[in-house]
Each structure stands twice: as structure tokens, then as C-alpha cells.
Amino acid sequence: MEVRWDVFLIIIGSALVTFLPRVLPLMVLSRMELPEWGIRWLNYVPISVMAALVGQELFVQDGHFSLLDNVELLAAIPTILVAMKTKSLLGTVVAGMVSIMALRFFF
């Protein structure tokens, strides 16, 4: 097998480019003590990055923004009443998959 260099420094150059920016700022944190205010308005950030894609799934269809005929909103509504009545990530998973199966199998 041939090993071509470029393509070697390629997938090196590749690795630190995808490794730097998660571990630095994570040995550059794990030192700090980050004041209050910082730690509160961290705690806000997965559920906002969770809700910005979760919301451009279910509303955006073709790059517009679409209510009518839009299956996967169809299928959001059971999944959330199954996510709040059991708080089962496998369960609203299953109803999430099941939902949006039975509502392309009908529209």
C-alpha cells in the first residue's frame, strides 16, 4: 500500500483542525473559575442550540417557512406529549420514529 504524503498531511492537518478548538478551550476552562453569571448563562446554551435546530427541522421545508402540509410538525405533537407524559428519551424516540412513519405511509 501506498502512502501518499499529501493526502497523509491532509488527514493530520484535518485531525488538529477539528481537535484544537474542542480541547483548548476545555484545558483553558477546566483552570478558570468562571463567575456566577458565566456558569448561568452557560447552563442556557444546549437547550437554545437544541431548540434552533429542533425548530428549523420542524418548520422550514424547501428553505421557507411552512405550517400546512408539513408532516414533521404532524409528528412533533405526539412525540412532545410522549416526551412530557413518560421523560424516556428511547420512548420518545420510538414515538417520534413511529409518528413520522405512520403520517408519510398516509400523506
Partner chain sequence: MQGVKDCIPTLLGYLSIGFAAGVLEKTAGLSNLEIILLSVLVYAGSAQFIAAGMIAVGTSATAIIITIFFVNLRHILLSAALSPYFRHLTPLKNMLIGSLLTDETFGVAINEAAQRNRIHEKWMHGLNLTAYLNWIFANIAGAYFGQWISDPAKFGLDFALPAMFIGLLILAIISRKKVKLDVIVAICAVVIAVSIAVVYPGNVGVIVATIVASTIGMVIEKWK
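And the form predicted together with its partner chain, for comparison with the form predicted on its own?
Lone chain follows.
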């Protein structure tokens, strides 16, 4: 039950960068507004950061680009379909885990 110093720093840093985007607009935006280009840019951040993370998780294996013989890429296909069909985050996570388990069992 100990807390390591470096892990504690990661937790505090993560808490801070999570806290600020959550509270600042609610505290400040009743007084002023963001410039239009800023809102537009922010609108694309969720799409680009998620896509970048997914891309890195799926296509990069041990520091190399991997397209063939890539079980995770295969598992991503049913996962994407379930996400589009159910629009449920929980359903998508479960579908992903089941797909990768099934694929690893067969290959």
C-alpha cells in the first residue's frame, strides 16, 4: 500500500491537466468568449487525438509499422462496426475485448 514518488508526480500532473480544461470554461466563459478560430480548432482536437492514439496502437508494433499478420488491426474491424451500430462506449470496449480474445484463440 505504498505510493511511489514518481507515480505520485504523474497522478498530480494528470489531475491538474484534467482539472483545468474541465473548470476554466465554466468559470470564465460567463464573462468572456473564445475567438471563433479557437473554438473551431478545439472542435477537431477530440477527433485528431483519438485517431492518432488509435493509429499508433494499431499500426505500430514494437516500434515498427505493421500491416499484415496484425491481430489487433483485425480486431479493430468488428470493434468499429459495433461502435457505429450501438453508439455505446461500453458495448465497443466489450466487443473489442471479445474480438481480440477470439482472434488470439484461432490464430
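Definition used throughout: the rigid core is the maximal C-alpha set that superposes within 1.5 Å between two forms. Since we're looking at a predicted model, the values are computed, not measured. Numbering follows the first chain given and starts at 1.
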Open item on the list: After core superposition, I'd like to know whether I12 moves between the two forms (criterion: C-alpha shift of 2 angstroms or more).
Closed with: yes
Open item on the list: Using the rigid core as the reference frame, would you say R22 shifts its C-alpha by 2 Å or more between the two forms?
Closed with: yes
